[in-house]
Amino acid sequence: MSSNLLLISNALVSVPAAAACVLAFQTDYRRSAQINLAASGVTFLFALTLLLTGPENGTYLFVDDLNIVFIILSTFVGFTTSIFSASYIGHEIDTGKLTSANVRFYHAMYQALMCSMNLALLAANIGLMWVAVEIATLSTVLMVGLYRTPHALEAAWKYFILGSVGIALALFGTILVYMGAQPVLGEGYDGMVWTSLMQHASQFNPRMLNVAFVFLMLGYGTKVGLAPMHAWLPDAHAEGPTPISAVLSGLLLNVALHAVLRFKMLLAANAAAITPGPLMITLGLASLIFAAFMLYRRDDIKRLFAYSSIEHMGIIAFAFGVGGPLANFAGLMHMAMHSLTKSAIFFAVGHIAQVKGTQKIADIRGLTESHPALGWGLVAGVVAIVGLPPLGVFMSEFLVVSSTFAQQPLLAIPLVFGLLVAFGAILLRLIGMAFGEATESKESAVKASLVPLYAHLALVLLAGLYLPPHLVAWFQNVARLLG
C-alpha cells in the first residue's frame, strides 16, 4: 500500500478513535459537540481523498471501488448527523432529559461507532471485519439505552441479545470460510485475507462455502434488519436518541450489507458453490412485504420509519440477489438514496417529536401549518422515500423493477405488490401528520439545524434529475465486481 493511501486509511480509523478518547473526558457539552462535529468533518474529508486513489492492498486495511462507495456515504451521513445531533442533544439537555454525563458518554460512543464502521469497511481480513462489526453493535447498544428509562433499557437489551445471536452466527460462518480456505492457503493470517481468498476461491471446498454463506447471511442479515431477524430494529429506533436512528438506518445497516456482499463475491468466484441469489431474494421479498403491511399498524412515528428501513433494506437485498450489472447498479443506487433520504426523515422526525412533545402519530397533526420548515421537510422526505418522481429513490426503484422484469419477470409481481402496499401506508400516515388542523405544540420553537435535512433532500433530488457520468461509471464498475 502506498504511503499516502496508508495515511488516509489509518486516518479514517484513527481520527474517530482519538476523538472518542478525548470526548470520554470532555464535560462541557458545547465543546464536546464541536469536537464531535470537527472529527466527523475531518473523517469525511479524508474519505473524499480516496476518490483520487486507486485500489490498493495493505496488511490490515485495503481499499477498492466497493468499499470507497460505502466509506464516502458513511462518513458523509456521519458528518451531517453530527450537525443535527448538536442541536437535538442540546435541546435534550435543556429540557433535563439528558445530563452532562450522559452526553459525554454519547459523544464518545458516537465516534467509537464511526471508527468501528470505517474499520469494518476497510478491513482486509474477514476476522478483523467481524470484530469491527461487533464493536459497532456494542457501541449502538449503549447509545440506544442512553435515556435510562425502562423502555430504553429493554430496547437496548433486546438489541444486545438479538445482535449477539446474529454476530455469533456470522462468526461461525467466518470460521467455516477459514476452514474451507485452510487446505489451499494453509494456517495463519493469509487464510483470512480478502485478496487471497478471492484469488483462490475457485479451489475451496464448495460445500463448506455453501454452509458458511447460510450462517453469514443469517448472521449479518440480523444486522441488516432483514425479516425475520429484524425484531431489535423498531425498538432501537423508537427508544434511542434520534441521531442514532439516523445512523442506524443510514449507515450501520449498510455496513452489515457490505459484509454480505463480500461473501457473495467469494461464492460467485467458486463455480461449484451455490448461487447466493435465491436466499437473498427470499429474505429481501419477505422483508419488503412483511414491513409494508406492518406500516399500517404503527402508532409511533419513529417505529413507522424503522419498519420503512426494513422494507428498503429488503429491496436492496432483493436487487443484489437478482444480480447482474443493472440490478447491482440499482441496488447500489438504492442503498445510497435510502441512506440519504431516511437519515433526512429522522432529522425532521427528531425535532418534530421535540416540538410536539410526543412520538405518537395521533398527536402530531398540521405540521405544515404549525412548523412549516419541519413539516414540509417531512413531506419532501416521505415523497422521496415512497419513490415518487423526480427524486432519486424513484430512479433506483425503477431500475430494480425493470432489471427484475428483464431477468425474472415473475418475481416482479411480489416486488411491485410490496412497493404499492408500503406506498399507501406511508402516505396515509403523512396526510394526517402534515396537513389539517395543527395540534398543540409543547415547544413553540426548537433550535433546529435544518441544513442537514435539506442538504440530503437536495442531493436526492439532484440524483433523480442528473447523475454525473463519472459517478455512473464508478457504480457500473462496482456492479460488475459484484457479479
Second form
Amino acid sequence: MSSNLLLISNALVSVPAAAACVLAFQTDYRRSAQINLAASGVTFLFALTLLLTGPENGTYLFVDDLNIVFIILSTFVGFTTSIFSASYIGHEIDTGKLTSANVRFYHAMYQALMCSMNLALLAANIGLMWVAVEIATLSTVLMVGLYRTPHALEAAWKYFILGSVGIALALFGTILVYMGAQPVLGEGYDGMVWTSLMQHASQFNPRMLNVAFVFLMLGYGTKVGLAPMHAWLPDAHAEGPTPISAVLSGLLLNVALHAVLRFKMLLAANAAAITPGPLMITLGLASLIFAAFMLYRRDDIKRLFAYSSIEHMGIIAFAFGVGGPLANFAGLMHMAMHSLTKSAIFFAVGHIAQVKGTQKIADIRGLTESHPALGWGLVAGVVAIVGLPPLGVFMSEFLVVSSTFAQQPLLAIPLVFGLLVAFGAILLRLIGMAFGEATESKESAVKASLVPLYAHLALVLLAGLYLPPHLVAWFQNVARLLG
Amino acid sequence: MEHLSLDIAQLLAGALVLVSFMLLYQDRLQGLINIFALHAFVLTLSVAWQAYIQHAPHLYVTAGIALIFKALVIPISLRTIIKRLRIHRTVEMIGGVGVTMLIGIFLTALSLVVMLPATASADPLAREDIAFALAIVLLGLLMMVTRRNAVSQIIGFMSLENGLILAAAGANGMPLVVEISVAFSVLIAFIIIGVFLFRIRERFDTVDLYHLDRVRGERN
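Mind giving me the form predicted together with the partner chain, seeing as the form predicted on its own was just shown?
Now the complete complex, all chains and molecules, led by this one.
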C-alpha cells in the first residue's frame, strides 16, 4: 500500500520533470505542444488515482486529505490549460509574436512549473515545500518575460523582485518554525517534517511560532497576491502569455495559499500561540475592498481579471481566517470554483485578445455578435465570477457570507460591500465588451479550442446545481482538519 | 571557552550588520560591489565559526559556497557587467542618507526587540544570531526599497539572503538540504537576473529602474 502510494506521488513530480527535460530539446512546436498535453494528462490521471489510495506518509512526500483536493484541482486545470495553450501558442507562432525557440523554452518551463507546484503541494517537509515554491516562482518569472517587450520585462522584473522578497520572508519564517520545534524534536530532519511538527505543536515555544507566522503569512501571502503585497500580480497576468495568466490565477495562488493554510493548522494546534484568523481576515478584507475599487479603473482586459483574482483570493483568505467547519468549507469551495472559473475566463480572454489584436477594453466591442462562441463564453464566465446564481461561485460566496453572519456578523458588512462593488465594476465592463456594435476584428476566425472553456463552465454550473454527497462529505472532512 | 566562542559568534554577526549599514549609504556601484564582497566574506567567517562550535561539518560547505560564489564569483561578474554596461562610474542618487540610516537603526532595534523575547527559551547562541539575522534581512529590504538601480537592488537582495543563511547556520542542526538549496537558489537567481540585465540593457540602454517605471501601468 505504502509503496503503491509513493509511486503515485513520485509520479506526480517526476512525470512533469521528465517532460520538461524532453521538451527542452524538442524543436518542433506542434510536437512539443502534444507532449505537453500528454504529460499534463498523464499527471492528472495519476492525481485521480490518489482518490483510491487515500492518505499515506513518505519520507519526502506525503498525501493527506487536504493536499489531495489541491493536487486534483491543480493537475486538472494544468491539463485543460495545456489544451488551450496548444491553440493559443499555435496562433502566436503563426502571427510571428513568438519564435519556435521561445516556444520550446515555454513548454519546458510549463512542465517545470507543474512539477514544482505538485512538489510544493506534496512536500512532507517545510524546507522542501519552500524550495518548490521558489522554483515555481522562478519558472513563472521566466514565462512572464517571454514576449521580451519592455512591458513584459518590467512585469517580470517586478514579479521577480517582489516574489523573491516574499520567498525570503517565508524562508525566515521557516527557519523560525524549525528553531521553535528544535528544543522539542531535537536537531535534524524531524524538526521540519509536517507530521512530527503537527504532532508536537502544542509543546513548541508559542512566541517563536507567533513571530514565524507573521513572516510566513507575509511571505507566502505575497505569492497569494494579498494586498498590500499584490503589486506584481496585475502586471504579471497582463504581460505574460495568457495560458500563464490562467495557471497563475488558477493554480499558483492556490499553492501559496496551501502553504499558509498548513502553517495556520500548525498554530491552531498550539493553544498558547496567537490565533492566525484575525491576520488573515484583515489581509483578506483589505485585498477584497482594494481590488473591488481598482476594478473600476482598468482599461486592459487581462489586468481587469487579474484584479478580480486579488479580490477572490481576498475572499478565500477571509473565509479561512473566519474559520470553523462551515467557513472553511466555504473557503475550499470558493477556491475550487474560482480556479475553474478564472482559468475559463482567461481561456476566453486569450482568444479574444488574439482575434481583436488588442487587450484594451475600449477597443473590444460586440463580441457576442462577431464571435458568438467566444463572446458568450466570456459572458458566462463573467456571470459566474461575479457570483450570479445558479453557478458555483454564487453558492460558495453565499456560504462565505452566511457563515460570516453566523460567526461574526459585523465582518459581513465590509465583505458584502466589497462583493457588490466588484460586481458592479465587472458587469459594467462586460456589457461594453460583449454587446453593442461589433468593432473591427483583426482576424475573423482563430482556431480556438473551446473545449477547456466550456468544460470548466459546465463544471462550475454543475457545482452550482448539484454537489455529489460524497464530495460534500469529503470537503467537510477537510474543513474540520483545517480547524 | 564556551563564553569566548559565543562572543566571537556575536562579534561576527554584529560585524555583518555593520557591513549591511555600509551598503546602505554607498552610492558608487563599484564601491557597492566591493562592500558586498566584504559582506559575503564576513558571512563566510561567521558560518565557518558556527560550523566549528556546533561541530557541524556540513556548515563548512555552506561557508565554502558563500566564499566562492558570493565573495568571489558574483562580485567579479557583477563588475564585468557594470563595465560592459558602462555604468561603473555611476554615482547613484540616494535620497536622504541620514534618514535612511535612521530607519536602518530603527529596524535593527526593532528586530532585537522582537526576536530576543520571542527566543528567550532557545539556545543563547541561536538567539543572538537570529536577532542579528533579522536585522540584516530588514536592512536588505530597506536597501532594495531605497535604490532605483537594478544592480544595487540585486545587491540588496543578496545581502538579504546572506542574513537568511546566517539564521539557518545559527539554528542548531538545521538539515543541510535547506542551506544548499538556499545557496543554489541564490545562484539561479543571480543567473536569471543577469539574463534580465542584458535584455534590459538591450531594450532600454539603461539599468536604472526609473526608466522602467515610465512604462509601468496601463498602456495608453
